[in-house]
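The chain below stands alone, shown as structure tokens; this is the form predicted alone.
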Amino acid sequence: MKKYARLLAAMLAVVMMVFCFAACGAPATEPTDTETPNEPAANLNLQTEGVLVMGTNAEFPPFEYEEGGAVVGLDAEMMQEAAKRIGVTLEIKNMAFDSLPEALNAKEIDCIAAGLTVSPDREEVMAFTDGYYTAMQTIIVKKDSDITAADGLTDKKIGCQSGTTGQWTAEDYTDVANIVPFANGALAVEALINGQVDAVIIDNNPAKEYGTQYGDQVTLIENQFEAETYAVAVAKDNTALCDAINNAINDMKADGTFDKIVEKYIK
């Protein structure tokens, strides 16, 4: 009997050890800190959770333009990639350029990516990421124009896209009454071709697009003004979103993705 008692006690000890090990191992099935940090970014103060609404004006090639009913271009593709890295879905709203700041302030959009130049006036009402592209204003004139440099713009009638740095630049050379703002650069260049304005001031890359489009009808006058910096804008107090977009774009620059996007749209 003692032999059987000792055997029974040994068997019970083994069973208890099995249950003990099972209990000790149970917490390993719970999520760990390393399993959950890649959830969609939170606390970004987005209008709709999980959706980043980008405002733009899709009449500014090659940064944003319409193709097949969709908004495409350097800014659109850059922000699609940034949204993916942040962990949200991108929605693009196409609107008039000069309405973008108001839409941002009214919380109709979460950010602006529209070849938007950083300026002191804009920094008073919105926050900017680091710059992602350097640009410069270019003058477009008709082929037979006697304007050959910026100093030839004095007192001339100048076309520009409304609300852009092209309009502000024009104010340095002619009276406000001589500045003709248009909804987009294409309309300004059409006015130039039709003789309604003497020159157009617009960012250099769109200017090159129009130069190609109108061939030998126009001349581009470049390198007349100081360089400008494009950046993404968010609401003034939304530091979290600004940092998230900034980090995503900087990561894209570091791994070469950003350069590939630029090369796709700017030759």
Ligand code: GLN
Second form
Amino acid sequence: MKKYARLLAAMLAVVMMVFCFAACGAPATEPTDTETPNEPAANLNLQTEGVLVMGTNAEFPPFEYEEGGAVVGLDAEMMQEAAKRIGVTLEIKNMAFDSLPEALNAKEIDCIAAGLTVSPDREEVMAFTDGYYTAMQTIIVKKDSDITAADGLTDKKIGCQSGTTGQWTAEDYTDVANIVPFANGALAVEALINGQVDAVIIDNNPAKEYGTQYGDQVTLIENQFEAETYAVAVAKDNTALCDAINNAINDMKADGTFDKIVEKYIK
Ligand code: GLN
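Next up, can you give the form predicted together with the named molecule of this protein, since the form predicted alone came first?
Next comes the full complex, this chain leading.
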């Protein structure tokens, strides 16, 4: 009996030591970061723990563009806020739009937020959150163009941003040989101004920005195509991260934060 009591005491001592270590392990001066209110969610399968790496192409205003060396815009701000709510730090990697799916697949980035349209083809290689924005392709032509609607695009030379739904839309109207893909929308619009292409097909919000920029030279032809949904993409098997981003964005929608961000960037 005495033997058991001693054993019990020894075990209790070990247990207490472990507890003490656990309790005293955390430094008393742990920084209290009010900017990060949430504990980091576990098992998000991030490449670097605590860091959410977002891939984007910062040539798609007002969703992402560079300002003073930083990537800003609706997507950037939405994801900063989402990361804060998830309890991780956001890092933005700026790259060519058409290299984003590959970067996600190669795990160079954890997610894509790039005004990225949900499509069946893309759903085969990546997973999407719920949609956060509804968009539509817009046609940009020069003021003196005879193109006034989508059917006028038949067999025309069309400029677009490489790898986008704008390019896929162009393929419905003209031969691939007539489609000129550019690294970004700005270059496509410059080609239109210079007479290298007859029209540009690009998402409506960037189209509006170019419309303002080249106001006296171009006309926008809107509401010609089907609506598209933007969502954030993650690796196909990363359900935990998909859920975490989804919850954060849905919370932002519920408390009005999301609308404030939209109003800031879209007039
Ligand atoms: N919404 C378009 C797409 O997903 C264009 C996105 C972009 O150029 N950033 O293809």
